[in-house]
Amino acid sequence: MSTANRFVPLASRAVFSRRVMLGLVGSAGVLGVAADLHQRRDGYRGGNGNGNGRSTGKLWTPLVAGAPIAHLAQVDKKYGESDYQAVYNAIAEKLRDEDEYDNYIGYGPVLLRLSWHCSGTWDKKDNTGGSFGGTYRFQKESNDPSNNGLENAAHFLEPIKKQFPWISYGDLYTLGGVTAVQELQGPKIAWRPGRVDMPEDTTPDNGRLPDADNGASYVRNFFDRMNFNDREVVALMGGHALGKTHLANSGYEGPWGAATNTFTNEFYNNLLNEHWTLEKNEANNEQYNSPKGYMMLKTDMALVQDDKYLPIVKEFAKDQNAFFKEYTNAFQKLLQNGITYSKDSPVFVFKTLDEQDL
């Protein structure tokens, strides 16, 4: 495979890909603009433990005639917040308990970054793809050559869907996302549930996910797919805070900083202030060096060889408030994205470990 068709995940501390996620994305409830190819409604509720919905008869229509169709959130009403937390204080205990994985950096940046992929495949053209349906649990997707190493955090979070089986994948590999960035010092992240697992023949098509080996223009291209602006753009790929990249993986090689499982804006003030140095590594694959050890790829320094990114990126180093706000809401809009929601669906902001110690 070439170097052009490499992802690199962008916050995972965990094996990567060939290809690196630009950054975590998020909005709340974007609607998609075009009909469901496989145009369902509510059927498929859950899926069993191997992965298989099960149809409900009901097929996908049209919320009006002529109207794009949208992926609806179903809320399971005997399930309220306790229950969710329950499984947040799952996650967050396991990721305390097993925190020798990747040389002690634990798993919260490979949980970050399985959320991100599960997201990322998003088409605002035709509202595949996105988190809703859980499609990762199928090998179409779990396979692509992106997500090489979140298989780690699929395994990681097996044991928590065994122990409460009527949390869908769809939620589970987004709330995972969330409890990796709250119990990692970042900000409160609001998460709705109500995503449905759907069948194998909804998994997008492998090549959705970010090129590492690309610029200013790809990257703002990219996201715009998603409906994300400049200013959200370099909020979520301020997530390279954590984690590393591995070679074997995806064909780059080390961490973008000191800190890989403290969620701060570390990143942004890396690439302003260290001395880069554009060299080819051991898979000749061309990365940014620093003298102290960190890399960049050609896409987080896009960020301040851009005239538009570059005072965002100055604006988040020397506050780490402004970004941790526009993170929250970017990343709730990538979970989100292509789901529709009801006026009285729950929103839920979780405690964390620590704060429930107080």
Contents of the next structure:
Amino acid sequence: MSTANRFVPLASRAVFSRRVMLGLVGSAGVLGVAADLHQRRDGYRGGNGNGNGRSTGKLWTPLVAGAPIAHLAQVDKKYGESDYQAVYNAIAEKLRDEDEYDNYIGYGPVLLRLSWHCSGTWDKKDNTGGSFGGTYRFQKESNDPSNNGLENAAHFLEPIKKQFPWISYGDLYTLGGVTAVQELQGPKIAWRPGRVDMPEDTTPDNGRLPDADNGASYVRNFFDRMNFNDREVVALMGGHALGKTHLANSGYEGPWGAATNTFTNEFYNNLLNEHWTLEKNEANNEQYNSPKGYMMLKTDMALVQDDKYLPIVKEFAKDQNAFFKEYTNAFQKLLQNGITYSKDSPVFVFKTLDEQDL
Ligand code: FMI
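Same protein, the form predicted in complex with FE-(4-mesoporphyrinone)-R-isomer this time rather than the form predicted alone?
Below, the chain from earlier opens the complete complex, with every other chain and molecule after it.
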């Protein structure tokens, strides 16, 4: 990545010279060293989304090549919980109104997929990609073949952006996923604002999202790039209870289960209890099919083929609360990966439309 692609807030300038020198080493260990400096001088912690540093910086400035990037959440104090709840409600009401999409599955699943794909580009090694910069809005990222079909979610959200122009794209895309999970009867997801639209040249290269035609070691290795352990990976993949695959988007076809617009643990029960046959589909891609018309990707089936994943699948199949608890943790982490939050930066848990009698 070129020099011009590196951005850090002005508040970090105090540590520039030392960070840059260390950054030029260019190894994976650099992030940790720089984070230490932050901690001592500015109160920051490393960028895994759980940081509790402090910053008042508002502007962005290019940094010299090699150093890790700090993405500090910036929250305009003018907007509080009720403003963000209003955005949540607008998304939720549109979800309820436009229910005919994709043969009455509705937009929930594709909104969840958009929030995951925006976040799933993150690389812990150099803190590039991730949800912070809202870079899905640029063609380079939206045209990634892995993102086929997500334009439907982006078009759905565009009027919401017009109604609430103060919200950043990164916040909007991630809030869309949170709204979808909650409105489709899934667990509450604590959500934090503060992502900042970043320039086009910070857009990550294509090819950072996983490929479904792979087994357990690929899945484990891939999600480790984002710091996820086995339990978190199994929980995240349970999002496939929602929606379906579409030949035109991914080259796969069919739903993972019966309840395509209700967030449940059905995915794990189907993995364990259906009779699966590996077959080639119309696009000549291999997928597992069941007599009930359900499908599984190879990466899904990997969860019952691996000794470490299998007991977690069994646990989540039996105990939906255990699944919800882990999903809440892992999904929040996914959406926040790479972002550093100050101690007083807000955390919101939004009310569903039902809870507000709307
Ligand atoms: Fe999945 N997904 N997903 N997905 N996803 C979908 C649809 C889809 C993969 C592949 C894949 C996660 C992880 C991974 C989610 C949620 C989540 C499709 C079909 C494919 C091929 C797309 C289409 O329209 O044809 C993997 C294997 C590679 C990227 C993978 O690791 C995770 C972690 C989640 C939850 C956060 C949802 C909801 C859908 C349905 C979208 C729709 O339009 O119905």
